[in-house]
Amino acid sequence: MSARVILPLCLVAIGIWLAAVASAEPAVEPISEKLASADAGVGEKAFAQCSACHVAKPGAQVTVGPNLWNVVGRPVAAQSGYDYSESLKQVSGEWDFERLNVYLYDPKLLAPEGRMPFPGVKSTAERAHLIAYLRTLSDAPAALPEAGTASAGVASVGDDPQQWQGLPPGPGREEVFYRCKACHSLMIVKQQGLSRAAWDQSLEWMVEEQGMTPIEDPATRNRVLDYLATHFGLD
(Lines of atoms letter the chains of each structure in order from A and count residues from 1; the text may use other names and numbers.)
(Lines give C-alpha, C1' and ligand atoms only; values in the text may rest on other atoms or scores of the structure.)
(Ligands and ions follow the chains in the order given, each with its own letter.)
Protein backbone atom coordinates (compact mmCIF):
# COMPACT_ATOMS: atom_id res chain seq x y z
CA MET A 1 0.00 0.00 0.00
CA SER A 2 1.46 3.36 -1.02
CA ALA A 3 2.17 6.21 1.37
CA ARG A 4 -0.51 8.26 -0.41
CA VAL A 5 -3.11 5.71 0.74
CA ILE A 6 -1.69 4.97 4.19
CA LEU A 7 -1.51 8.61 5.31
CA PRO A 8 -5.20 9.44 4.70
CA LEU A 9 -6.24 6.18 6.39
CA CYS A 10 -4.14 7.03 9.42
CA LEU A 11 -5.67 10.50 9.60
CA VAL A 12 -9.16 9.01 9.47
CA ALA A 13 -8.30 6.54 12.23
CA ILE A 14 -6.88 9.31 14.41
CA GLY A 15 -10.01 11.41 13.82
CA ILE A 16 -12.27 8.54 14.90
CA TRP A 17 -10.18 7.95 18.02
CA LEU A 18 -10.22 11.64 18.97
CA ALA A 19 -13.99 11.79 18.49
CA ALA A 20 -14.42 8.75 20.72
CA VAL A 21 -12.23 10.26 23.42
CA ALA A 22 -14.09 13.57 23.25
CA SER A 23 -17.48 11.92 23.58
CA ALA A 24 -16.52 9.47 26.36
CA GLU A 25 -18.22 10.19 29.65
CA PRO A 26 -16.12 9.97 32.82
CA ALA A 27 -17.10 7.09 35.04
CA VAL A 28 -19.26 8.20 37.96
CA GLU A 29 -18.92 6.00 41.02
CA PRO A 30 -22.25 4.30 41.86
CA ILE A 31 -23.96 5.73 44.91
CA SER A 32 -26.79 3.39 45.91
CA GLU A 33 -24.82 1.14 48.26
CA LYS A 34 -23.40 4.16 50.05
CA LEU A 35 -26.74 5.72 50.95
CA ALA A 36 -27.41 3.45 53.93
CA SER A 37 -24.41 4.97 55.71
CA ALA A 38 -24.84 8.50 54.36
CA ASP A 39 -25.78 11.33 56.72
CA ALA A 40 -28.85 13.33 55.65
CA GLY A 41 -27.91 16.00 58.22
CA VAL A 42 -24.64 16.62 56.40
CA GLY A 43 -26.57 16.56 53.15
CA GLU A 44 -28.89 19.27 54.44
CA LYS A 45 -25.91 21.58 54.80
CA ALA A 46 -24.71 20.64 51.32
CA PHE A 47 -28.19 21.48 50.01
CA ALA A 48 -27.40 25.17 50.56
CA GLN A 49 -25.74 25.19 47.15
CA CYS A 50 -28.99 23.92 45.60
CA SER A 51 -31.18 26.40 47.46
CA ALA A 52 -29.65 29.24 45.47
CA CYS A 53 -31.98 28.19 42.63
CA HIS A 54 -34.41 25.64 44.09
CA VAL A 55 -37.03 25.49 46.80
CA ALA A 56 -37.98 22.18 48.39
CA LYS A 57 -41.32 22.65 50.11
CA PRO A 58 -44.72 21.01 49.53
CA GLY A 59 -46.77 23.06 47.11
CA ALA A 60 -44.15 25.79 46.69
CA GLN A 61 -44.00 27.58 43.35
CA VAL A 62 -41.02 27.05 41.07
CA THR A 63 -38.32 29.72 41.24
CA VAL A 64 -35.15 29.75 39.14
CA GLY A 65 -35.37 25.97 39.09
CA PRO A 66 -38.11 23.42 39.80
CA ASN A 67 -39.35 22.62 43.30
CA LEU A 68 -37.32 19.67 44.61
CA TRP A 69 -39.96 18.38 47.01
CA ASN A 70 -40.68 14.75 46.08
CA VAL A 71 -37.88 14.85 43.48
CA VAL A 72 -36.60 11.33 44.29
CA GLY A 73 -38.70 8.94 42.22
CA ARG A 74 -40.33 11.70 40.19
CA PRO A 75 -40.22 11.44 36.38
CA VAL A 76 -37.48 13.59 34.87
CA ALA A 77 -38.63 17.03 33.67
CA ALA A 78 -42.12 16.52 35.16
CA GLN A 79 -42.52 19.43 37.60
CA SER A 80 -45.65 21.29 36.52
CA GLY A 81 -45.23 24.98 35.87
CA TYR A 82 -41.54 24.81 34.98
CA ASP A 83 -40.13 25.30 31.48
CA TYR A 84 -37.48 22.59 31.13
CA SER A 85 -34.83 22.61 28.42
CA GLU A 86 -35.42 20.37 25.42
CA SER A 87 -32.24 18.50 26.37
CA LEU A 88 -33.65 17.49 29.76
CA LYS A 89 -37.07 16.72 28.30
CA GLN A 90 -35.41 14.05 26.16
CA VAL A 91 -34.20 12.17 29.25
CA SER A 92 -36.57 9.31 30.00
CA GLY A 93 -37.22 7.57 33.29
CA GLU A 94 -37.30 8.82 36.86
CA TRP A 95 -34.96 10.61 39.22
CA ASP A 96 -33.76 7.47 40.92
CA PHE A 97 -30.66 7.46 43.10
CA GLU A 98 -28.20 6.66 40.32
CA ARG A 99 -29.64 9.13 37.83
CA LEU A 100 -29.44 11.85 40.48
CA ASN A 101 -25.89 10.72 41.19
CA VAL A 102 -24.83 11.26 37.56
CA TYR A 103 -26.71 14.55 37.25
CA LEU A 104 -25.26 15.97 40.44
CA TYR A 105 -21.78 14.92 39.38
CA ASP A 106 -22.14 16.85 36.13
CA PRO A 107 -25.53 17.97 34.75
CA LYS A 108 -24.09 18.02 31.21
CA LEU A 109 -23.58 14.27 31.25
CA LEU A 110 -27.34 13.76 31.35
CA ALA A 111 -28.52 16.87 29.51
CA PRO A 112 -25.65 18.25 27.36
CA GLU A 113 -27.68 21.26 26.24
CA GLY A 114 -29.40 21.82 29.57
CA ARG A 115 -29.60 25.23 31.22
CA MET A 116 -28.48 24.29 34.73
CA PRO A 117 -25.35 26.44 35.36
CA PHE A 118 -23.88 24.12 37.99
CA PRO A 119 -20.40 22.57 37.75
CA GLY A 120 -21.42 19.52 39.75
CA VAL A 121 -20.48 17.85 43.03
CA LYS A 122 -17.30 15.89 42.40
CA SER A 123 -16.92 14.43 45.88
CA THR A 124 -18.62 11.03 46.11
CA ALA A 125 -19.10 11.45 49.85
CA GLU A 126 -20.79 14.83 49.41
CA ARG A 127 -23.08 13.49 46.69
CA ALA A 128 -24.11 10.56 48.89
CA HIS A 129 -24.98 12.82 51.82
CA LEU A 130 -26.81 15.23 49.51
CA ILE A 131 -28.89 12.49 47.86
CA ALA A 132 -29.67 11.03 51.29
CA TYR A 133 -31.10 14.44 52.22
CA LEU A 134 -33.03 14.82 48.96
CA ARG A 135 -34.65 11.47 49.74
CA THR A 136 -36.11 12.95 52.96
CA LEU A 137 -37.82 15.76 51.04
CA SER A 138 -40.88 13.69 50.36
CA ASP A 139 -44.35 12.80 51.55
CA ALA A 140 -43.25 9.15 51.37
CA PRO A 141 -39.45 8.80 51.19
CA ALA A 142 -38.16 6.10 48.84
CA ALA A 143 -36.74 2.99 50.45
CA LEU A 144 -33.01 2.99 50.91
CA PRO A 145 -31.01 0.35 49.05
CA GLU A 146 -29.67 -2.42 51.27
CA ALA A 147 -26.27 -1.73 52.72
CA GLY A 148 -23.47 -3.29 50.73
CA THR A 149 -20.03 -4.30 51.85
CA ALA A 150 -18.09 -2.43 54.49
CA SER A 151 -16.04 -0.80 51.72
CA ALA A 152 -19.21 0.83 50.41
CA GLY A 153 -19.49 3.10 53.45
CA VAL A 154 -19.41 6.86 53.08
CA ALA A 155 -16.53 8.89 54.39
CA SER A 156 -17.11 12.09 56.26
CA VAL A 157 -17.15 15.08 53.93
CA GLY A 158 -14.57 16.63 56.19
CA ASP A 159 -12.16 13.79 55.41
CA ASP A 160 -11.76 15.06 51.85
CA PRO A 161 -8.60 17.26 51.84
CA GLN A 162 -9.84 19.22 48.83
CA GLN A 163 -13.32 19.77 50.19
CA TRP A 164 -13.11 23.22 51.72
CA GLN A 165 -10.96 24.93 49.06
CA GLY A 166 -8.88 26.91 51.52
CA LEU A 167 -11.65 28.02 53.90
CA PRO A 168 -10.28 27.87 57.45
CA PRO A 169 -12.06 25.67 60.01
CA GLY A 170 -14.61 27.20 62.32
CA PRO A 171 -18.35 27.51 62.97
CA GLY A 172 -20.08 28.60 59.79
CA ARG A 173 -17.55 27.17 57.34
CA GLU A 174 -19.94 24.58 55.90
CA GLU A 175 -22.75 27.09 55.40
CA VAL A 176 -20.42 29.61 53.72
CA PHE A 177 -18.79 26.96 51.55
CA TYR A 178 -21.95 25.42 50.16
CA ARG A 179 -23.93 28.62 49.75
CA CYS A 180 -21.17 30.68 48.14
CA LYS A 181 -19.69 28.08 45.79
CA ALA A 182 -23.08 27.57 44.14
CA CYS A 183 -22.71 30.87 42.27
CA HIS A 184 -19.08 31.94 42.23
CA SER A 185 -15.50 31.12 43.06
CA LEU A 186 -14.61 31.03 46.74
CA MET A 187 -11.55 33.12 45.85
CA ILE A 188 -13.92 36.10 45.61
CA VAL A 189 -15.03 35.51 49.19
CA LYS A 190 -11.47 35.21 50.46
CA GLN A 191 -10.38 38.47 48.84
CA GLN A 192 -13.10 40.76 50.22
CA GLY A 193 -12.03 41.91 53.67
CA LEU A 194 -15.38 43.40 54.70
CA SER A 195 -16.76 44.39 58.07
CA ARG A 196 -19.58 42.32 59.54
CA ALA A 197 -22.05 45.07 58.61
CA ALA A 198 -20.72 45.13 55.05
CA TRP A 199 -21.01 41.35 54.79
CA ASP A 200 -24.60 41.69 56.03
CA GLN A 201 -25.31 44.24 53.29
CA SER A 202 -23.62 41.98 50.74
CA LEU A 203 -25.96 39.11 51.63
CA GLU A 204 -28.94 41.42 51.23
CA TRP A 205 -27.64 42.56 47.84
CA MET A 206 -27.21 38.96 46.70
CA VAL A 207 -30.82 38.25 47.59
CA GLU A 208 -32.29 41.42 46.09
CA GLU A 209 -30.13 41.78 42.98
CA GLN A 210 -28.84 38.27 42.24
CA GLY A 211 -31.82 36.17 43.23
CA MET A 212 -30.09 34.25 46.01
CA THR A 213 -32.44 32.46 48.37
CA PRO A 214 -32.38 34.31 51.72
CA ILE A 215 -31.01 32.62 54.82
CA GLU A 216 -34.24 32.41 56.78
CA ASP A 217 -32.90 30.92 60.02
CA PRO A 218 -31.47 33.78 62.15
CA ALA A 219 -28.99 31.50 63.93
CA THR A 220 -27.59 30.25 60.61
CA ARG A 221 -27.35 33.78 59.25
CA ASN A 222 -25.49 34.97 62.34
CA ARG A 223 -23.13 32.02 62.11
CA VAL A 224 -22.38 32.86 58.47
CA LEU A 225 -21.79 36.53 59.26
CA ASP A 226 -19.59 35.72 62.26
CA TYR A 227 -17.49 33.36 60.12
CA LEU A 228 -17.08 35.83 57.27
CA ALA A 229 -16.24 38.71 59.61
CA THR A 230 -13.75 36.61 61.60
CA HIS A 231 -11.86 35.10 58.66
CA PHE A 232 -12.47 37.56 55.85
CA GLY A 233 -13.14 40.79 57.71
CA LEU A 234 -11.23 44.01 58.07
CA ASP A 235 -7.70 43.73 59.42
The other form holds:
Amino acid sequence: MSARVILPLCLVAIGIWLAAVASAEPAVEPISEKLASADAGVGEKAFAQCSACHVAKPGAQVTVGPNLWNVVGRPVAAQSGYDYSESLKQVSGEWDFERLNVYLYDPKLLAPEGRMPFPGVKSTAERAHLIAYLRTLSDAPAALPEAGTASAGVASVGDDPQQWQGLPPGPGREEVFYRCKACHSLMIVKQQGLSRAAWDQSLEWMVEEQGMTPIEDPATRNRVLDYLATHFGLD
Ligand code: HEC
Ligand code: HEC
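Having seen the form predicted on its own, I'd like the form predicted in complex with ligand HEC now, please.
After this comes the whole thing, all chains and molecules, with the earlier chain placed first.
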Protein backbone atom coordinates (compact mmCIF):
# COMPACT_ATOMS: atom_id res chain seq x y z
CA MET A 1 0.00 0.00 0.00
CA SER A 2 1.31 3.46 -0.80
CA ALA A 3 1.69 6.19 1.78
CA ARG A 4 -1.13 8.03 0.04
CA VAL A 5 -3.53 5.24 1.04
CA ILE A 6 -2.08 4.42 4.44
CA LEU A 7 -2.13 7.96 5.84
CA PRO A 8 -5.87 8.57 5.31
CA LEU A 9 -6.59 5.10 6.72
CA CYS A 10 -4.61 5.96 9.84
CA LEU A 11 -6.49 9.22 10.21
CA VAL A 12 -9.80 7.41 9.94
CA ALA A 13 -8.66 4.87 12.54
CA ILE A 14 -7.55 7.64 14.91
CA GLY A 15 -10.85 9.42 14.32
CA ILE A 16 -12.83 6.32 15.25
CA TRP A 17 -10.66 5.79 18.31
CA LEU A 18 -11.09 9.43 19.44
CA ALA A 19 -14.84 9.25 18.93
CA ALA A 20 -14.97 6.07 21.01
CA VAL A 21 -12.86 7.55 23.81
CA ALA A 22 -14.82 10.81 23.80
CA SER A 23 -18.22 9.16 23.85
CA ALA A 24 -17.50 6.21 26.15
CA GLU A 25 -16.47 7.72 29.45
CA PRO A 26 -18.93 10.61 29.97
CA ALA A 27 -21.89 8.32 29.19
CA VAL A 28 -21.37 6.60 32.54
CA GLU A 29 -22.39 8.55 35.63
CA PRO A 30 -19.28 9.00 37.85
CA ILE A 31 -19.31 7.35 41.29
CA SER A 32 -16.24 8.76 43.10
CA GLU A 33 -18.18 11.31 45.13
CA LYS A 34 -20.77 8.72 46.06
CA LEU A 35 -18.38 6.12 47.46
CA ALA A 36 -18.19 7.62 50.95
CA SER A 37 -21.93 7.06 51.35
CA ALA A 38 -22.08 3.74 49.51
CA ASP A 39 -22.67 0.57 51.51
CA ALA A 40 -20.05 -2.17 51.16
CA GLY A 41 -22.48 -4.61 52.82
CA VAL A 42 -24.98 -4.13 50.01
CA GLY A 43 -22.07 -4.42 47.57
CA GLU A 44 -21.14 -7.76 49.07
CA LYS A 45 -24.62 -9.11 48.27
CA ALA A 46 -24.39 -7.67 44.77
CA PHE A 47 -21.06 -9.46 44.36
CA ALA A 48 -23.02 -12.73 44.08
CA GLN A 49 -23.35 -11.91 40.38
CA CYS A 50 -19.56 -11.72 40.07
CA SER A 51 -18.77 -14.85 42.07
CA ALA A 52 -20.20 -16.92 39.24
CA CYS A 53 -16.81 -16.25 37.61
CA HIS A 54 -14.48 -14.60 40.14
CA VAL A 55 -12.97 -15.43 43.50
CA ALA A 56 -11.57 -12.63 45.65
CA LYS A 57 -9.27 -14.10 48.29
CA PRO A 58 -5.56 -13.65 48.93
CA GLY A 59 -3.61 -16.27 47.03
CA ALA A 60 -6.72 -17.85 45.54
CA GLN A 61 -6.56 -19.46 42.13
CA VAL A 62 -8.03 -17.80 39.09
CA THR A 63 -11.31 -19.37 37.97
CA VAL A 64 -13.25 -18.29 34.87
CA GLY A 65 -12.06 -14.74 35.58
CA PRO A 66 -9.02 -13.34 37.39
CA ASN A 67 -8.84 -13.24 41.20
CA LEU A 68 -10.21 -9.88 42.35
CA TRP A 69 -8.31 -9.66 45.64
CA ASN A 70 -6.53 -6.26 45.73
CA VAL A 71 -8.04 -5.27 42.40
CA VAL A 72 -8.47 -1.59 43.31
CA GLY A 73 -5.20 0.11 42.44
CA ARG A 74 -3.83 -2.93 40.61
CA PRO A 75 -2.57 -2.45 37.04
CA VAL A 76 -5.15 -3.63 34.48
CA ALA A 77 -4.71 -7.25 33.34
CA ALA A 78 -1.94 -8.01 35.84
CA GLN A 79 -3.11 -11.07 37.77
CA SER A 80 -0.32 -13.59 37.27
CA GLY A 81 -1.38 -16.92 35.82
CA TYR A 82 -4.43 -15.48 34.06
CA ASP A 83 -4.71 -15.47 30.28
CA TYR A 84 -6.28 -12.08 29.52
CA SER A 85 -7.75 -11.00 26.19
CA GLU A 86 -5.53 -8.85 23.98
CA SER A 87 -8.17 -6.16 24.21
CA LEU A 88 -7.90 -5.86 28.01
CA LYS A 89 -4.09 -6.09 27.89
CA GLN A 90 -4.05 -3.02 25.67
CA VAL A 91 -5.62 -0.90 28.43
CA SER A 92 -2.76 0.77 30.30
CA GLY A 93 -2.86 2.11 33.85
CA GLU A 94 -4.54 0.91 37.02
CA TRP A 95 -8.01 -0.05 38.18
CA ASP A 96 -8.98 3.19 39.88
CA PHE A 97 -12.56 3.78 41.01
CA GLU A 98 -13.80 5.48 37.84
CA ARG A 99 -12.20 2.97 35.51
CA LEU A 100 -13.92 0.14 37.39
CA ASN A 101 -17.10 2.19 37.18
CA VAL A 102 -16.93 2.33 33.37
CA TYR A 103 -15.92 -1.33 33.03
CA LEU A 104 -18.70 -2.55 35.29
CA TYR A 105 -21.27 -0.39 33.50
CA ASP A 106 -20.32 -2.11 30.25
CA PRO A 107 -17.07 -4.08 29.85
CA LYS A 108 -17.07 -3.36 26.09
CA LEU A 109 -16.58 0.37 26.64
CA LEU A 110 -13.09 -0.29 27.95
CA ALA A 111 -12.17 -3.52 26.18
CA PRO A 112 -14.28 -3.80 23.02
CA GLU A 113 -12.94 -7.27 22.19
CA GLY A 114 -12.59 -8.27 25.83
CA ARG A 115 -13.71 -11.59 27.20
CA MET A 116 -15.78 -10.73 30.25
CA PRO A 117 -19.19 -12.16 29.24
CA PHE A 118 -21.12 -9.82 31.49
CA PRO A 119 -23.76 -7.32 30.36
CA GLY A 120 -22.85 -4.75 33.00
CA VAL A 121 -24.58 -3.09 35.93
CA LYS A 122 -26.69 -0.16 34.72
CA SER A 123 -27.80 1.10 38.15
CA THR A 124 -25.36 3.77 39.41
CA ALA A 125 -26.25 3.05 43.04
CA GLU A 126 -25.53 -0.64 42.57
CA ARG A 127 -22.16 0.09 40.93
CA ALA A 128 -21.23 2.41 43.82
CA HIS A 129 -22.11 -0.25 46.42
CA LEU A 130 -20.21 -2.90 44.44
CA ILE A 131 -17.08 -0.79 44.07
CA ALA A 132 -17.22 0.18 47.76
CA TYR A 133 -17.13 -3.57 48.44
CA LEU A 134 -14.33 -4.27 45.93
CA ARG A 135 -12.27 -1.63 47.78
CA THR A 136 -12.49 -3.69 51.00
CA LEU A 137 -10.98 -6.76 49.30
CA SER A 138 -7.47 -5.78 50.27
CA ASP A 139 -5.04 -5.77 53.20
CA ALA A 140 -4.71 -2.01 52.74
CA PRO A 141 -7.85 -0.55 51.12
CA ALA A 142 -7.30 2.52 48.91
CA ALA A 143 -8.32 5.88 50.38
CA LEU A 144 -11.88 6.93 49.63
CA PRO A 145 -12.34 9.98 47.40
CA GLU A 146 -13.73 13.11 49.10
CA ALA A 147 -17.45 12.84 49.78
CA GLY A 148 -19.45 15.06 47.47
CA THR A 149 -22.33 17.38 48.26
CA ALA A 150 -25.38 15.83 49.89
CA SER A 151 -27.04 15.35 46.51
CA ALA A 152 -24.10 13.21 45.39
CA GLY A 153 -25.07 10.50 47.88
CA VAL A 154 -26.14 7.07 46.77
CA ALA A 155 -29.81 6.30 46.57
CA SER A 156 -30.58 3.60 49.09
CA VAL A 157 -31.49 0.28 47.56
CA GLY A 158 -35.15 0.43 46.70
CA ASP A 159 -35.16 4.13 45.76
CA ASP A 160 -33.48 3.45 42.47
CA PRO A 161 -36.07 2.97 39.71
CA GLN A 162 -33.85 0.50 37.89
CA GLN A 163 -33.44 -1.58 41.01
CA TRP A 164 -35.06 -5.05 41.38
CA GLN A 165 -36.31 -5.38 37.76
CA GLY A 166 -39.84 -5.91 38.98
CA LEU A 167 -39.13 -8.59 41.61
CA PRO A 168 -41.76 -8.26 44.37
CA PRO A 169 -40.51 -7.42 47.90
CA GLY A 170 -39.97 -10.18 50.43
CA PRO A 171 -37.24 -12.19 52.18
CA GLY A 172 -34.86 -13.64 49.59
CA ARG A 173 -35.37 -10.92 46.99
CA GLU A 174 -31.80 -9.61 47.21
CA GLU A 175 -30.27 -13.06 46.86
CA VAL A 176 -32.44 -13.94 43.87
CA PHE A 177 -31.90 -10.59 42.22
CA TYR A 178 -28.12 -10.50 42.36
CA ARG A 179 -27.46 -14.19 41.90
CA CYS A 180 -29.83 -14.87 39.04
CA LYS A 181 -29.22 -11.76 36.97
CA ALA A 182 -25.54 -12.69 36.69
CA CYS A 183 -26.29 -14.81 33.63
CA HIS A 184 -29.73 -13.94 32.32
CA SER A 185 -32.66 -11.60 32.50
CA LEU A 186 -34.97 -11.96 35.47
CA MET A 187 -37.82 -12.30 32.94
CA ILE A 188 -36.80 -15.96 32.65
CA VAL A 189 -37.38 -16.31 36.38
CA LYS A 190 -40.55 -14.23 36.58
CA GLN A 191 -42.38 -16.02 33.81
CA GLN A 192 -42.06 -19.45 35.50
CA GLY A 193 -44.62 -20.99 37.81
CA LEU A 194 -42.96 -23.95 39.50
CA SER A 195 -43.44 -25.94 42.66
CA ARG A 196 -40.78 -25.64 45.35
CA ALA A 197 -39.45 -29.07 44.38
CA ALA A 198 -39.23 -28.05 40.74
CA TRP A 199 -37.41 -24.83 41.69
CA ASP A 200 -35.03 -26.96 43.71
CA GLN A 201 -34.28 -29.08 40.63
CA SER A 202 -33.96 -25.98 38.53
CA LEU A 203 -31.22 -24.65 40.87
CA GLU A 204 -29.41 -27.99 40.66
CA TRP A 205 -29.60 -27.83 36.88
CA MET A 206 -28.23 -24.28 36.88
CA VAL A 207 -25.24 -25.49 38.93
CA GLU A 208 -24.57 -28.70 37.05
CA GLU A 209 -25.28 -27.63 33.49
CA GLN A 210 -24.83 -23.85 33.49
CA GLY A 211 -21.95 -23.32 35.88
CA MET A 212 -23.85 -21.42 38.56
CA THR A 213 -21.93 -21.18 41.84
CA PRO A 214 -23.84 -23.40 44.29
CA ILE A 215 -25.57 -21.66 47.19
CA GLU A 216 -23.55 -23.26 49.98
CA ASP A 217 -25.35 -21.85 52.99
CA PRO A 218 -28.50 -23.97 53.63
CA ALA A 219 -30.40 -21.05 55.20
CA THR A 220 -29.76 -18.86 52.16
CA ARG A 221 -30.70 -21.65 49.80
CA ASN A 222 -33.98 -22.17 51.66
CA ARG A 223 -34.71 -18.45 51.58
CA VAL A 224 -34.15 -18.40 47.81
CA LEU A 225 -36.40 -21.43 47.31
CA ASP A 226 -39.11 -19.98 49.56
CA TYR A 227 -38.99 -16.73 47.66
CA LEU A 228 -39.20 -18.42 44.27
CA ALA A 229 -41.99 -20.80 45.34
CA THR A 230 -43.97 -17.99 46.99
CA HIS A 231 -43.79 -15.48 44.17
CA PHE A 232 -43.28 -17.68 41.13
CA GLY A 233 -44.97 -20.84 42.29
CA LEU A 234 -48.01 -22.79 41.17
CA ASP A 235 -51.10 -20.75 41.90
C1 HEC B 1 -19.62 -14.81 33.26
C2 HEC B 1 -18.32 -14.58 33.85
C3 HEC B 1 -18.04 -13.25 34.51
C4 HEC B 1 -18.85 -12.52 35.34
C5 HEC B 1 -20.28 -12.83 35.77
C6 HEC B 1 -18.05 -11.40 35.77
N7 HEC B 1 -16.80 -11.43 35.23
FE8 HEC B 1 -15.29 -10.09 35.53
N9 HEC B 1 -14.12 -11.09 34.20
C10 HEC B 1 -14.47 -12.25 33.55
C11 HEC B 1 -13.45 -12.59 32.58
C12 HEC B 1 -13.45 -13.80 31.66
C13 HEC B 1 -12.45 -11.57 32.68
C14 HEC B 1 -11.19 -11.42 31.82
C15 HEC B 1 -11.57 -10.44 30.69
C16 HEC B 1 -10.54 -10.31 29.57
O17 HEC B 1 -9.49 -10.95 29.60
O18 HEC B 1 -10.87 -9.51 28.66
C19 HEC B 1 -12.92 -10.66 33.71
C20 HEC B 1 -12.20 -9.52 34.13
C21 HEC B 1 -12.59 -8.70 35.17
C22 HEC B 1 -11.80 -7.60 35.69
C23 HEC B 1 -10.41 -7.21 35.24
C24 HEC B 1 -9.42 -7.68 36.30
C25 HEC B 1 -7.97 -7.51 35.97
O26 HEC B 1 -7.17 -8.25 36.56
O27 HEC B 1 -7.61 -6.64 35.15
C28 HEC B 1 -12.53 -7.02 36.69
C29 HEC B 1 -12.14 -5.81 37.53
C30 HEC B 1 -13.78 -7.75 36.79
N31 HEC B 1 -13.78 -8.77 35.86
C32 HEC B 1 -14.77 -7.48 37.70
C33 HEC B 1 -16.01 -8.11 37.73
C34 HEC B 1 -17.08 -7.76 38.64
C35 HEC B 1 -16.97 -6.74 39.76
C36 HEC B 1 -18.16 -8.54 38.31
C37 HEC B 1 -19.56 -8.50 38.89
C38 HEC B 1 -20.22 -7.23 38.86
C39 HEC B 1 -17.73 -9.43 37.22
N40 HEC B 1 -16.43 -9.12 36.90
C41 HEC B 1 -18.53 -10.40 36.63
C42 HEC B 1 -15.63 -12.99 33.75
C43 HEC B 1 -16.74 -12.56 34.45
C1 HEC C 1 -23.97 -19.26 35.71
C2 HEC C 1 -25.06 -18.75 34.92
C3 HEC C 1 -26.48 -18.83 35.51
C4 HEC C 1 -26.91 -18.39 36.75
C5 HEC C 1 -26.09 -17.72 37.85
C6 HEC C 1 -28.34 -18.63 36.78
N7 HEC C 1 -28.75 -19.19 35.60
FE8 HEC C 1 -30.68 -19.69 35.12
N9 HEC C 1 -30.05 -20.26 33.24
C10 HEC C 1 -28.76 -20.20 32.78
C11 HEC C 1 -28.75 -20.59 31.38
C12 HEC C 1 -27.52 -20.63 30.47
C13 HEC C 1 -30.07 -20.90 31.03
C14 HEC C 1 -30.61 -21.40 29.70
C15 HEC C 1 -30.50 -20.34 28.65
C16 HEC C 1 -31.71 -19.55 28.48
O17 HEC C 1 -32.82 -20.12 28.47
O18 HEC C 1 -31.57 -18.31 28.28
C19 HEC C 1 -30.88 -20.68 32.24
C20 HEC C 1 -32.25 -20.87 32.30
C21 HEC C 1 -33.03 -20.64 33.42
C22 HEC C 1 -34.46 -20.91 33.52
C23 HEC C 1 -35.32 -21.43 32.39
C24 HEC C 1 -35.24 -22.91 32.34
C25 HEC C 1 -36.14 -23.45 31.27
O26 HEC C 1 -36.45 -24.65 31.38
O27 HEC C 1 -36.50 -22.71 30.35
C28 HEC C 1 -34.87 -20.59 34.78
C29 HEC C 1 -36.24 -20.72 35.36
C30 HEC C 1 -33.69 -20.10 35.48
N31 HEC C 1 -32.60 -20.15 34.63
C32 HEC C 1 -33.69 -19.68 36.79
C33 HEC C 1 -32.59 -19.19 37.46
C34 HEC C 1 -32.60 -18.74 38.84
C35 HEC C 1 -33.83 -18.71 39.74
C36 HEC C 1 -31.33 -18.34 39.13
C37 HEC C 1 -30.84 -17.74 40.44
C38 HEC C 1 -31.00 -18.57 41.63
C39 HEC C 1 -30.49 -18.58 37.96
N40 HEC C 1 -31.30 -19.09 36.97
C41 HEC C 1 -29.13 -18.32 37.87
C42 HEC C 1 -27.64 -19.80 33.50
C43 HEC C 1 -27.65 -19.32 34.80
